[in-house]
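Given as structure tokens, the chain that follows is alone and in the form predicted alone.
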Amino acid sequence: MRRVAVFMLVCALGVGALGQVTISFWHAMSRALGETLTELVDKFQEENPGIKVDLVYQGGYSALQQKLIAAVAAGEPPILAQQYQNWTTQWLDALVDLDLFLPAEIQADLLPQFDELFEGRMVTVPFNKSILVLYYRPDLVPDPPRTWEEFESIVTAIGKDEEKGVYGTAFRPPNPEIFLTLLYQAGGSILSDDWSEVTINNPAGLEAAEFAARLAQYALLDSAYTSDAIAKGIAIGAFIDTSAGYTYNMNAANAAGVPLAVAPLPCHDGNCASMIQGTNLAVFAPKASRAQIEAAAALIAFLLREDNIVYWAQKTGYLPVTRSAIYGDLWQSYIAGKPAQKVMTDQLIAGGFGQLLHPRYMDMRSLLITYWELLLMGEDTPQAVLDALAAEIDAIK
């Protein structure tokens, strides 16, 4: 009935010629992927000289957030804005029912790994998508590690030595995304499949909060960025981030005069699944007329366009999120002299894996944030960890 009903309003606010409308997009693309995103932005105008597209660019995405939930509350919302996936079940109801407006084609080009539907819903599509990796110093670390036991045994051996700046790895506690990657990995789950059980805390879990723990013990624990780390000279012998880091950890180790590769992650008994990380795009529809709908539904076609999201991947960081584009010539042709983004596709193609789509899992995720954090601090045994997290997600599901 909701999906009716958003058709029904849409319809029904105006149905003005589709190339005399201004749509406004909220973004969080700061520095260089701001850049790219203007210059496509820029591009989808000369292409449809009739829409006009008022790209804002909010702060990073905790202040889009936050202008996402006031906006949304006193119905003044964008027609089009970047969101995480566990930021959508806040404002649901005011989506658009994306299915409706985007090309049939489009719909069925969308990589399996962003199957995300919302109550059956399809309210917003995969942009700018990455997926974890391991990075690693060469001249450290000759052969990466391809399992959690060679990872462990490469992360002891050089040890931590907190007055030469050497670490074995290193852990943003911000970041649960990690620990659900070898939460995964182990065989393991938030919840049961009918989200009625707490699993996070069974023997799975448990297995990959000691190994987290464990390599805790000669990680660098920095809520910023790793790159950070590097480009101050501190030696860092592998850790995982995001393919969207790439650019940042690169320069930062260019900038220190050391080698950094990249590799895929570390597997635990065959199982190399890998979280995905990044914002979709969804489009809103209080105060929007159908027009304005179509307008933001043909913008969202045009950037994944394949030509359009290639070119967004080889500028930025991010990966194709289309078959079309990630199997087509101009991004295999692309990978074929680039080692690192042939090792980051293959990785989002073989194990990537997105959320948990439970309209409470943005709850979930600032327990995950907290209890990572004692984790990987040692704050209490990864049993009590993971026992006491289980039971507050328990009281919120």
Contents of the next structure:
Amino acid sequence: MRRVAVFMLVCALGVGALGQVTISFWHAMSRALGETLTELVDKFQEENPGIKVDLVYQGGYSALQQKLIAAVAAGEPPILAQQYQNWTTQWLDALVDLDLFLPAEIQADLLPQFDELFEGRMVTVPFNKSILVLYYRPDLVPDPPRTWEEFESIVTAIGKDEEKGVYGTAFRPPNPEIFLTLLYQAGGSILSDDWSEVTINNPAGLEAAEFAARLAQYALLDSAYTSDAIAKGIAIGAFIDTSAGYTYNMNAANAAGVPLAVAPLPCHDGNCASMIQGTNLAVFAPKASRAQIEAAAALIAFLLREDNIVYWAQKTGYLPVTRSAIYGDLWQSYIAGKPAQKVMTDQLIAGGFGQLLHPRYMDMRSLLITYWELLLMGEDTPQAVLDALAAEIDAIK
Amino acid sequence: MKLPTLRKGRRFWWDTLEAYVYLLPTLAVLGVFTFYPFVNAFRYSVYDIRTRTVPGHVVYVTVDSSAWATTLARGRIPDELADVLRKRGATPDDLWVRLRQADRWVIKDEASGQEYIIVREGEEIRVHQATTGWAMEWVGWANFTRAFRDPDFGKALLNTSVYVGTSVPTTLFLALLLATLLHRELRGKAFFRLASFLPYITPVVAITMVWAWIYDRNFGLLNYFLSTLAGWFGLQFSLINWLNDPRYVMPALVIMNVWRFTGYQALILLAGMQGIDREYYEAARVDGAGAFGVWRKITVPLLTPQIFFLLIISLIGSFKIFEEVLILLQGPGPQKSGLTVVYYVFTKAFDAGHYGLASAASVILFAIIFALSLFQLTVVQKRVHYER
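With the form predicted alone done, generate the form predicted together with the partner chain in the same format.
Expanding to the full complex; the earlier chain stays at the top.
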């Protein structure tokens, strides 16, 4: 911690001596999230008077992505930006290797779940991360399911009544991360370890696909967020959703006057894998001076500092991404009285896994969305869906 | 005989210049936002475009690869490289490593902003001047082949064709009926004319947001209206999932846009109807023609110039359907049932970064619209009756 403080002090003095350094920081954090980010950035600027941060809210994630694409193409990217890992591969060459600028202590402090290298480079660090957990209605599901079998029997028992608006579970077709979670829990993967073979249609993949297809018969299938359906009074027994949706789901349940609780994901043969969601931070090099890159690195270090990342997590519902924060007293005492946040934390530590860092993952995800939807709609047999998906992934891998 | 002179007077050139000065702002806007992108779409369609650090000319070659690699891997500049770049005007303290891989490194000269890429090939290391940005690599027809092989593009073409094939004639037919009604003497005619035009002048975003609510499965106005109607006739009605059932997505888009454009088209047709000489109607009545006969044999044929104009305009406009999909469906819709060609272009360019593919798809769309417009101008126009 002392080394981090010294690093930040040196950065502050360094840039202070040369005059104020301005860095632009593009993000997609709206409402309360945006306010908390602004609060933290203001605090950073107070501590580092030599650095001015132009915090720019760019709209939702899609808008941010589109603006980043245009800005990078125009050669005018911001210095610092939030970005999903699958966007990163598009402009990998334009990014700075952060391990050259971040103190080793901070790099070592990141949870192993976030140990992510793109083509051998550390170009992003985790920031606002969440994990998939199970949301359930205690009045409909007194004991949350712990296994796939229990989950299926609960979903089947509640069934599906479209007229009354009652569903055993819910799936979002644009969210294939749920399928990937089931796939990993079944012991499957998209590609083999060396990326030479497509493995998604192996027996493990088929097991996951068949399980999802069975659940889908009793599921609300809607591309809108599930909280929208809950707010409209639609009853859903138990569904998998990101921990970042906690506030939205709870607010929707409160608005509808129904109870909602959080439980760990049902596991398969003891495998409780859960896919990590959320964005990272990356620094763009082409237009940046070294002082700006150092200032951006100082801001990243500040945001990852235990007190700040815990404050961020408490205010936003995201999870701390460093060992010092997640195991530290600040966070542990906070979640001691909050069962939902404790579940999310345990889920991240025990089963969190990240995205496949393949250069064509963005296109693969697009295919995953297409075929995940076909699977949910029951358009074809799970094996046929997986085989077609595997063939398409094979063509681009 | 005195031949007309080709030589123009000074007055003519001043008038021409003056006209161009007035046109300049419009030409500038059109040039930047229409013509330049239009030409570039053709150019981009034959390139693979990515953000890359592209090597330029070679600055230095060495065989001392392992020593360089070790130093660069630590994020430091090898002394030999610092010397080389010093001779090129760089100050060693201004050089820093920003990208390092096993066989590829990028360093930047802080003072000049110049980047250098160092590439290891076997025992040899080459130092190149480099630029990072949009790099275009010629791929010929590959983007077009890729588009035609992409099932999503096929689906987008099919969906767009279905949309155009249903919404254009439906809108035109309803507009013709509405114009006929508005042409009659009726109370509150001015109000109905204004009301029918309102959807056209209301921003599409606002319209689509309202229709998203109208189409809501459980609480939407349309399902409420249909279930009430079914109730009156004692029929069973199961709520239609307009925006989440692939069977109803396209009808939902068509209904919304028919509603949006009918009023506008009706006013154009109404203007045409008012321009038809009354003598034709009087002559027909003298000959004993009925109201429908007059409408079919006189009004419609004499409206063909307006109908033809609307047909071309609405055909082109319908092929470009985009905002409605983006806002109403927040995506391509269930099973991509709402995926249209422009939405495909948009997502390929701005979500996936495949600019070449997106440009190729837009060129294909242009070719289709161009061919159809040409067909209309050559074949369909022969059936247009111009009043003489």
